[in-house]
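Given as structure tokens, the chain that follows is alone and in the form predicted on its own.
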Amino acid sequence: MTWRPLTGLIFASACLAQQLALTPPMGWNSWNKFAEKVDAKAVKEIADAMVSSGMKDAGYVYVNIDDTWEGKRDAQGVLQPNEKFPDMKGLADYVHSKGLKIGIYSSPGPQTCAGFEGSYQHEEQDARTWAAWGIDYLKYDWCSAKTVYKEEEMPAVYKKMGDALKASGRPIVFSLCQYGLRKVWEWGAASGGNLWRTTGDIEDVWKSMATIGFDKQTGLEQYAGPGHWNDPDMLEIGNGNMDEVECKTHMSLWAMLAAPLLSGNDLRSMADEIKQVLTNREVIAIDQDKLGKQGFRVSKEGRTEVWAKPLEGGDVAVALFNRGDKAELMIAKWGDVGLNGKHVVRDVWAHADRGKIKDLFEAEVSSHGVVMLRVSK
């Protein structure tokens, strides 16, 4: 196996926009659970729950409001929030008072996906408004932009908002949401993006998560690194349609991908087993590793796959995934993950040391399950 070097393209001047998101962003987004029902009260309660649940201590920082917060523009063109969010500055202050950050949503088109006011022809004005409110993160969703722009204009359209955010005077993480169109990973950083969606929307079912995570990210690892991340979409952990085994696989795969970890469940009523999945410090450490390498598949046999992710200091994360419908005995060969000889192995879900193991690691992996290791030289 050959480690893949990062291409020079991603080191464009805009790639480390404002030196933000040097590790993949962690937080929460309202859409998966609340959709159009999100309001200021719910956002405050989620911020409270992020602290009380231990999510904040585990590294989750952003409380992100998705679509349906937008009202109308005033006579000067300044975008106002709607009645669900009567005081956006006050809400941002509340979230900040908890030691957290707040995010918001818009579109480069005239309307958002849900039909609310977009940022078309108001990019600089909206960026200044969000900065004045204290916003820390923007998700920018293509949606109706297709009615006013050609698809090939995407890089310039997103750069317009990227430049506006940089000129706003406030550091704001820029999340490009345009479903991986036109190979966004090749130009997202140069347009000011800190992360960019690589696929369509995730759904709370195994097949959607597995297809997006295992099949749609292959070959994109060269475009990820500190300040610019491939985004396979938000986490569906805890939303009810995947069991605990599948949720662990979801969390493990996103960590191996160095993906943003944005939970989408109701933190106020989170079951303990879901909290344990989302707050596993050893798995999070692999996602947040400062080397910033995205992991990739190193071997595949039938419905089983072994993935590797190089880590700071020479460690390697190794994940044995079983996508099949029955348990399988799996082997991870050290030679396939860039190692040889005897190495110290740590099982990060069992929180257990497995000793010094030579040449390969063998384990039975449950259906739709994972064994995830940190291997030290």
The other form holds:
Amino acid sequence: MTWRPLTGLIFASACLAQQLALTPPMGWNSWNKFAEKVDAKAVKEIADAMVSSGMKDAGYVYVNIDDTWEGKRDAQGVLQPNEKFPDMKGLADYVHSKGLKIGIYSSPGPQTCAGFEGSYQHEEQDARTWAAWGIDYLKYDWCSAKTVYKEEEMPAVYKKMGDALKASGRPIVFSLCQYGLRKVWEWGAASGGNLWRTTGDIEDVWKSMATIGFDKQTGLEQYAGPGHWNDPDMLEIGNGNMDEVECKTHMSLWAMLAAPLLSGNDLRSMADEIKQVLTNREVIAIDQDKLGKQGFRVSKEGRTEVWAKPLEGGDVAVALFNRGDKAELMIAKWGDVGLNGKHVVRDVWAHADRGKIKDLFEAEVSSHGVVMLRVSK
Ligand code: GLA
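Given the form predicted on its own, state the structure of the form predicted in complex with ligand GLA.
Below is the whole assembly, all chains and molecules, this chain first.
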């Protein structure tokens, strides 16, 4: 009866994969701030800062190295890091010693987007290399894969790496990055993806953030859930071109979307108000809610929008967003967010209870600003 232990093994490894990213991944990624300037020293310092700033205590755990770490392959084809990362295993050990996890980046093509070595025809070998280093997260970016594959091959190409990660024996979160092509939300989870980018790259400007967050996620909520998330891209909070009001809106919108929260700023030198935005536990709790429902717009009037996100235990997160260029008096109707009667209201940015409120909530919302509520029975 040899089939019994074998079935058990297969079942155990399938369960392992499903246990990953049960809430949207939280951490940091090097690209938005450092781009090609990232190196091992910076990554270590970011890991230190993640702990000392309170980000780790707030739930941020992945320290993710994006593109430009890759060196050449050795005679056996094993991918080596370049001179910026002399000892990947040592770096992973260091990050783990802080109680954090470490992520890395590659492409299914021969080259990454920045022109470094990709995983083409080395998928299983690379997955084994990363597992041996102690890597916990892979962002896998289409890039030059378009020169060797047809677009319709994407689901199979991503599944190849998804399977290789599972076979590596190490639980590795699998992040698909192909900018939302071919409706990735319809097949990303079946390819082993725990999250998938839904759009092109975010930029550190209000218009880019707002277009991606408010306009491009509509209708995708049905595809998100524990273990598999839509990814509207990494956060630009603290990178300088959005003010504090806009950063709060960015954070609120990503939380309403149950989006991965991957900070993209320099954690070693962030201003206190940026730290307060990134570590607001009440907002993070809405993002990380165990029900895993992605929020959506329930009403729109001019440049103002009300969004709702159902939460565990019957609570609802309600966000009043003003995209316009002057302050507006806004109303969120309980009927529009699936509630009626009187409800307890908590303002999660003011950290203030607003009492038991009947039928609707009214607030003045500043230009590009938000009022965000947790509404309870
Ligand atoms: C693409 C991705 C970005 C980043 C760069 C790195 O543009 O979408 O997030 O990873 O590649 O080259």
